[in-house]
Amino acid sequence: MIRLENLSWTPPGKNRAPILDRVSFEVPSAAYAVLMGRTGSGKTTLLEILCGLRSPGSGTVRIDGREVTDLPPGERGIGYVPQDGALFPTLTVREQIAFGLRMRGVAADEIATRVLEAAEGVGVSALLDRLPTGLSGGERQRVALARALVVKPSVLLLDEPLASVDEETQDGLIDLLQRTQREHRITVLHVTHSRREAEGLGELHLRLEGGRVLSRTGLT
């Protein structure tokens, strides 16, 4: 479950208008929510606050009933796939997926097992010893998804995960995201500009307008 209460954020500088203005909404446990909004409306900022990469000016963040507003990213139980995957250029796919586990001090034998499981789950087992250079857009997104899922999060945040791939690849990734969410019972918040993605994935539709998030049961 994701719950934001009166969350606000204003960019640094004098006389700047708030990007997020007392945002409050809830995504129920194991629901797939899609957040839409215009470019520059603050969608990525909202995700970064949720996962702990940016601090809000005010308000609270709760994950599964626990307040995490001031906790570091690794202690929030959240998996995050940023725009374009943001893979590390010098790490192999195996090392990319293992990164979060190593940061948490997980034992090497457990890391090896969980990396293989995550790679198999998203269909990148054959790529484990490859570097990101030369991977297709779809392959990069699958690796980024495996890296997020390997830490077994209860919440998954996706920032435009299908924006850099063609329509045919999008279809495969949409199927993968649906299957992953069902199998792992993960609460998902997926940012997109695409109505096609929203219609295919989201059971809860949200829109960011004027610094506020509106909840809708369907798209209009």
Contents of the next structure:
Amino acid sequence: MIRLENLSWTPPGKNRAPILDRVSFEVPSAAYAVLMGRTGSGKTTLLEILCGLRSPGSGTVRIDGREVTDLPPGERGIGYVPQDGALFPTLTVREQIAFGLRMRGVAADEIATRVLEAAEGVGVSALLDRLPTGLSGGERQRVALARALVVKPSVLLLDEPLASVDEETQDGLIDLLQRTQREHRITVLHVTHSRREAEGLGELHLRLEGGRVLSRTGLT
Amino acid sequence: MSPVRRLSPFWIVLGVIAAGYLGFWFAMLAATATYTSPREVMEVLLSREIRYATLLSLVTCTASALLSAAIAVPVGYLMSRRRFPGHSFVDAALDIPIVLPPMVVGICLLIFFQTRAGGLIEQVIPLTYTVGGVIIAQFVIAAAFAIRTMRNVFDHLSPRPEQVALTLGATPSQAFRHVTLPAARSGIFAAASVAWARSLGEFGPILVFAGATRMKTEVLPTSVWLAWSVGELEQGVAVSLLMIAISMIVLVAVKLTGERV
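Write the structure block of the form predicted in complex with its partner chain for the protein whose form predicted on its own appears above.
So here's everything in the complex, that chain up top.
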């Protein structure tokens, strides 16, 4: 479950308008929520605050009932997939997926097993020894998804994950995201500016505009 | 010829300006290269003093380049990734060695090492009028160029992969070590090369702080100056040609990394 209470953020500088203005909403456990909004509406800022990459001016963030507002990103139990995947440029796909497990001190044989499982789950087993250079947009997003899921987060945060792929690849990724969410029983917050993408996904639709959540539909 | 293929006078004028500037440079290099014979050049370069100056230049430039890279990587990363009170001031301050006349840097070094703090350092590592002084004189200026290069490198690397690494449980230093640093390898090489090339040409601060003693603190630019001051033009030209050749090699090496400096 994700719960935001009165979250505000204003960029530094004099006389700046708030990007997020007392934003409050809740995404129930194991729900697939889509947050829509135009470019510059504060969607990415909101995700960065949820990830712990940016501190809110005010308000609180709760994940599965635990307040995480001041916790570092790695202790929040989240998986994060940015727009272009943000793969690590010098690591192979295998090393990318293993990264989170290595940072958590998981044993080498368990890492090997879990990396294989995660790669099979998103269909990138054949790419394990490849570097990110040369991977297609869809492949990059699949690798980024495996890398986020392998550490078993309770919440998955997706920032425009389909923005940089063609329509055919989008359909494949939409199927994958829905299947992944069902199989892992994971809470997903998927940020997009695309109505088409939002319509194909999500039980809960939120709309962010002018720094506030203007509408909430589904899962009533 | 189609209108698309026709060259506008505007581009022709710009091309002429560029060609004129490059032509002037090549004319200077060609004049220097033909001033003396290859036999005379080899004689000068194989002399005991110039061999010593060459070796000292190679050793001190390498040491100052390594020191510069060691400073430039953390400082460049800090300046690229964090905004803090006084950031603009620190950014400008880091450029001071670039804009300061080199001779002034030498005087500042000399005066600092006569203070109590400088004296304490000198008790551990003697620097004034020593080979160590040559390295420090090269380093204080070369590091500023290396920092600028590294900041540029980090500015062009997206912070997103580091941020993802943080969400995967890495600490900021682990994200830097495992994600950013490997991605910046060619940039680090470029920064070190720029620092190396800058150190090779350094003269003013070395003259003031380390002196120009033959077979002791004499580096290649000092050799040119010493030869020139006693009217041995052939010797000065021979050493200059050696420095031009070394600079060209470094320039090509930096270009091969693909980094913009």
